[in-house]
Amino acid sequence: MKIFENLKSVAQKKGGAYFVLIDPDTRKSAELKDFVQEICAQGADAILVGGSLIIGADFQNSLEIVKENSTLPIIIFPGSLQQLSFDADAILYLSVISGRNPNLLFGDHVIAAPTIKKMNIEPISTGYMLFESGQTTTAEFMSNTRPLPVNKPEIAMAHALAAQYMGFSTVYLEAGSGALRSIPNQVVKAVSSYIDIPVIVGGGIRTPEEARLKSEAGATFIVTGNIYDDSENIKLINEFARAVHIKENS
């Protein structure tokens, strides 16, 4: 079974699904073996690695070390094009259609295909949508687009549906690193029930109970990251992935 369609069904099973996204350039290769462990052994479905601006982190190193330690698949979620390894098992394929900028729509894509098809890794196709979140994130800034507003819901809606209808698989519905705030609950119930493709929600989640209120509001998939970068909230990963496990946990 391919790695996305597996992990839809872990996410029916379980009522949702948990993945943490790790940034190399935050987590250095010293902590990272024993980080990567930690989340495997305490409930999460999948690690995400990527970044929106890699500076002082060896990308490659970082999917090694991630491959040596991890019993869970191992998902790209790339800020640039250079953000590619034959260590993942997969890749977000990325279309930023909240935004109008040409080369993040179709652009590079087509300069990554090759290379994804070489390293043999599977292609999730995510029509990813950038809101605004209380402060200019570097996803915002990196990408020169304007974020979808959080009060117009329906803006979102007709977003999502129109990823649907191009064949997208997923909608990434994204408030940025280090967001203010999350994606409100009502944006994301009015996105999930209006398409029928799985929803992933990420940026700005910081509690358990926070990750738990948008699994039943309808997303698929939930993603926290920034909340590890204090080394003390490790011991909540097994809060999160309970919180987003609604079947099993209610």
Given for the second form:
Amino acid sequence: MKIFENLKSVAQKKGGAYFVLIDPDTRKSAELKDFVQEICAQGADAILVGGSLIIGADFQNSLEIVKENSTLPIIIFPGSLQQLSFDADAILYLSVISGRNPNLLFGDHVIAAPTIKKMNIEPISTGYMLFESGQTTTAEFMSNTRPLPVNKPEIAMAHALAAQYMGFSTVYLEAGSGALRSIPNQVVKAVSSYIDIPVIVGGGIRTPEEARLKSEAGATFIVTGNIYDDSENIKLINEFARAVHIKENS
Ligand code: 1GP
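Now show me the form predicted in complex with SN-glycerol-1-phosphate; what you just gave was the form predicted on its own.
First the chain shown before, then all remaining chains and molecules of the complex.
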């Protein structure tokens, strides 16, 4: 558990840690190289790679480029069993606990486990909780599950606590990539203060201020991805990182 333990220490020290998600479909090789270098130079804490549905990109090829250009931990955020690579340091070993799709609760995991062991990448057991966020997201559609309501924090709290009791290392509160609305701060707060394992929050976070409020609400790790589809925004990585690192920049 070296990678995840280190990231928890980073978050503890800085008041939160910031992850940038790379969807391999969104960048050509040359742009990907520059993007990875910017993520590292501008103070993010880890790189996630993956997508609910990858259509055009070659996952392994993208991972190679990320690895060649990164000084940060590289964590696969898998949308499917096809998204595995020797070039990652770790993988979010996701169970979609907000839903009741058996393969995504404990099915694909059985198929992937021997490969993950062979590849020697660190599995980070993650209770993945999809929330409704204003419209159907790719994650929701592809997982064939119903998202959690945002106006009933007690349901989310019970799911997260069950995840902790079952031994998950973390829970991921997910609004879905490009979500109209990110996870409400009061839901982040309700869940984070109710459980003892770290909370990852992502989906639809568009400004550093929004990221800071989630960090202040108790999120341990903040993820953004979509915002950088517009290359103009890449210069904002440092602002996001500083916003999440609330202990260093209060
Ligand atoms: C999606 O939580 C991540 O799985 C990031 O979401 O792309 O909306 O930032 P965005």
